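Single chain ahead, by itself, as structure tokens, in the form predicted on its own.
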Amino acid sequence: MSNLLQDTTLQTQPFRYYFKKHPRVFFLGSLSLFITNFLDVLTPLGVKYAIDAVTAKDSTKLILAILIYVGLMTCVALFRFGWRYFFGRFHHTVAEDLRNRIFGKLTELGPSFYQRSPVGQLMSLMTNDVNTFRMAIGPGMLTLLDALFLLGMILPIMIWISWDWTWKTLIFIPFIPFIMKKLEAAIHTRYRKEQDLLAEVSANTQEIVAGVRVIKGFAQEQNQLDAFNRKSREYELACNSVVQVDALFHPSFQSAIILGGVSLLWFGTPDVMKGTVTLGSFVAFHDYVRRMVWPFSAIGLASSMMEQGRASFSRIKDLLSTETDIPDLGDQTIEKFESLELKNLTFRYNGAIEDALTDINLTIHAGETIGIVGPVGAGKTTLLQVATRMYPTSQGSVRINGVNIDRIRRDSLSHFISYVTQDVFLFSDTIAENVALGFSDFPGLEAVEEATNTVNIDQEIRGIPGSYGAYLGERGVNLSGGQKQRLTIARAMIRRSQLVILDDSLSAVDGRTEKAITRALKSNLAANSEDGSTKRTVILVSHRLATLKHADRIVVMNRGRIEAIGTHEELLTMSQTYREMNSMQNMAPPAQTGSHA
């Protein structure tokens, strides 16, 4: 319950809730930075005294007030740093928490989520939002603090030395914050469309990188130029409509301030030549004036970082409150993998109008090797990615070892099971991180090359310069398609899952490639796994009939439906859909008519 509260503050006032999380730190900073402004009001007045001292002809005031500024200064330098250094500690590590929360919620949202949601936006949520946040929660709530800190501390002082002069001076001071409040509206408005436009433009060029062999390759070079140059545009205009409102705080607070010094010039100067006050006085309020400028532009410039940071936390707080489709609500755990049924199975992707999946039944025993085929758009990925929970069941039921799956916790599901997906993606690491992904610590050079092994790819690693410390470009750029492929099945291999899923795994390698990998799988998932028990399971997805030939039993798909289960003997009496792949495929002769299943 307390962290839902937390989450919940977090969500509706982000500010107090980091105040709240980080109370050490802040209070250190602010403790500095009023102590640091203490100490530094106190200057003009010791300028007074100098002054006073210098007409008195007091040489000995003089020493002394020269002692005070410089001990006032050096203490205001001390103090300076301190809350530089707490007030940079804390709005990083509210940078660093925000990201942390923004990283760990991406991970809670299944496929369905990203499918809306352009990678590019995602990652200007991470960067640009995060960043103005901080900004604001930092420096904003720094200068907002240092205006208000200098506000009571000056205008005491002010009043001390002449009440006539305060007012006369500060007469214009009332008509501000009216003139903020319609600022600090408009900026919030204008800011906010402005982040939007910024994730729409990091989304196009992060859509044109990754695309730009497509780009050349259909001399699309100008066109996306063009329709780069207008969004770029597009955002330009919203940046500089930010601008004409943020550029009004600072002339509108020292428009004020600077009516005040012109006051004190024409009534306080009589007051000075008569005598009544000294020329210290005069000096020291004049300097208290020009120090008034700066907390009324502060809390301008305050306000402007404050409602930009609240608008960028706005966007954070769509995607922080998002719920996901696939809630890790389970308390159970599986240690062993017996088996996977799916019961009347039936599945629609949101916003479809027919469904990907209807009425589906499948039983998986443990240690079974199963194949998957059908044609393009049968429905065997959607199949795999409801059977391992990546999307959730809507009618029908999914149960491994009789339990619910959505009563497994996650962390379960995945110890046991290795999913190799069709879109095949390395990260920007050496090649043997990057097959030992599965793993929190490395598992040691040996295992990782048992694993490239079993997939026939260990001597042509070895080929590459720097072997399996060599760096890979970002997606594994610098690999074939076939390499890139055997390097991710290698990497579900060294895991020894007990449930092994290669959906389409084997589409880019060659045929006589394929056949060894076969080999060299079957060979290797025949071994027992960790426990010494248990024969891993594999589910087999591929258009090759070949490669599903020997698999204990074969599912064909037909738009969304099973057609039929079987052999690779008994389907091409009972499918007509399998008969036909094989007969394209010349594996043998099609079969004569028989019944269909």
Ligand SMILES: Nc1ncnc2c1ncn2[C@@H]1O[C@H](COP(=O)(O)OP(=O)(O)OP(=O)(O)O)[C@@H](O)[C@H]1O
Second form
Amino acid sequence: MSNLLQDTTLQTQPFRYYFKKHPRVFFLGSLSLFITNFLDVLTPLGVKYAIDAVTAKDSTKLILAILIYVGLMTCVALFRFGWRYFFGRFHHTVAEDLRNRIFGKLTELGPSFYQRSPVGQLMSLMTNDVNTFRMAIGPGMLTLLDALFLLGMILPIMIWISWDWTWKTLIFIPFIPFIMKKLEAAIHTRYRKEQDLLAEVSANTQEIVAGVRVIKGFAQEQNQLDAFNRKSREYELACNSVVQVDALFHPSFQSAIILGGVSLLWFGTPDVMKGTVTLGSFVAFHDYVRRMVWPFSAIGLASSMMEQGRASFSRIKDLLSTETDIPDLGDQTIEKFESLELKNLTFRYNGAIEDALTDINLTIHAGETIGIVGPVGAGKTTLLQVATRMYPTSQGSVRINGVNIDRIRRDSLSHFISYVTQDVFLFSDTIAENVALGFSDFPGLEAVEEATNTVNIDQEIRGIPGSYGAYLGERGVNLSGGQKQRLTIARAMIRRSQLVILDDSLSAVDGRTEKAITRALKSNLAANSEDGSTKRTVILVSHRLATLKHADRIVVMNRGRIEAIGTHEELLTMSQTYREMNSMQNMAPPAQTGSHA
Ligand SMILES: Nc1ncnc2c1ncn2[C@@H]1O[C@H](COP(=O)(O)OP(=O)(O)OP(=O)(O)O)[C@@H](O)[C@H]1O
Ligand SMILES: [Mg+2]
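Okay, that one was the form predicted on its own. Can I see the form predicted together with this ligand too?
First the chain shown before, then all remaining chains and molecules of the complex.
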């Protein structure tokens, strides 16, 4: 993953990098283009010979001229297919490569990156910027080559027919590249705005669909509709502004042809009348003047496309060269989890003004069930995220089996840890695939059912049309909150991880199910461990003290600090926060202060 931008040629000369990476398709595309142009340029000469043959009433020469013309046109069609085919393959392969690199980088980066990068911007990079670069390296490059080939071929023929006509007709043409470049740049800017607005309109629609219950619950239909109409109107105006510039393209092109044509008529016809140049040459020359407008325009277009491609690539490069704050540089693996040790750990989120964790000291041993409790915002989730290296440690250390967590390979970490996060997220996939998320190969329906059984959801899934094969919409709209939560726990169960972390994952399940789940968590890990008796280590975050009552130890957190650690009974005497929570939850009367030594 980390070699996404290691090739220096890719960083400095992306065009060259890709030409060298796919030389065959690029070479075949260019060759086909060259042959197409060459043959195409000769066709007006075929017409010239035909007309001259007609004027000279020479029928043998006429038939030959027609045959040449037909032959040339057929070959042109064949080779035109060739360059479109090869170039198409070339630039789509490039786009695929870039998309994969970007996606690879996105999976490498940690939560702190996503916190500062708006999703829309990342989506735009993945779609608009990749596409702009693709257009530059494919159609842009092709246009430039096309222009150069044509100029190199047509100009000598024109000069051969008449040097005098050549300069008189072409004198008006060199300004075209500048006009075309300006038009192309304007159209690109407007088009990009149009695309971004379209993305916003789509995102808006998606949000309305996903949040329809909230919208209805707060009677926000009209407000949402008004906001949507405004966005939609903005998009329409952006489309119109693209059309305005687009409409100028053809007239500009045409005016250059008209100028060249008029000039030829003015200066050329007297020569034909005098008989110094044949009528056939005149017709052919007129064709060449018309054909010369394209290469000049093409230079303008291509240079603008290349500039945009470079700008887009530099944005892509910025992302690809973003260093992750949690690089996977470790070389150690953990076979059997023994301990997790947090030592003098202090942590602050980027841009935050206060520490989210202060001087945390905690050691968890294999087989323990640890409860974590504390008011909202106490730092429970932060502690779990730093302990599992979603965020880097800056002060203090996290050690697993005595090894600093930075030195442990990420795949090894994810092998023995299952972390069920506080936010429930289900993918748009089947129920079975969602449960089997941690497996590269589907482990089989039996394993999935065993996992769902332990979280008491098997029967409910069977009641859903489609059962385990039922497709979940975005964020699983067709399941209840508690069902979704249990599915995410089943994900951890099926993996038989040695360390299971549940961040407030039992908040939406009933007491009976909660008991069943905690019992299942406490049972030994039968499979996937060397000795069948390996006990699972469990970290349970909950606001409900009843859930944690049977934990071996409970950690009470408050304002980023560990206030106390102990069993339920010990904490009732030791911790003010715990006592208050306990009396509020009415579990038992508060214990008397000071009764514990
Ligand atoms: N990504 C973040 N960037 C900046 N500050 C954050 C971020 N996430 C959390 N915080 C802050 O860090 C503190 C601890 O948050 P944390 O999510 O760890 O609390 P918690 O104990 O898990 O709360 P809850 O019980 O509501 O889940 C809070 O003050 C919160 O505002
Ligand atoms: Mg939390």
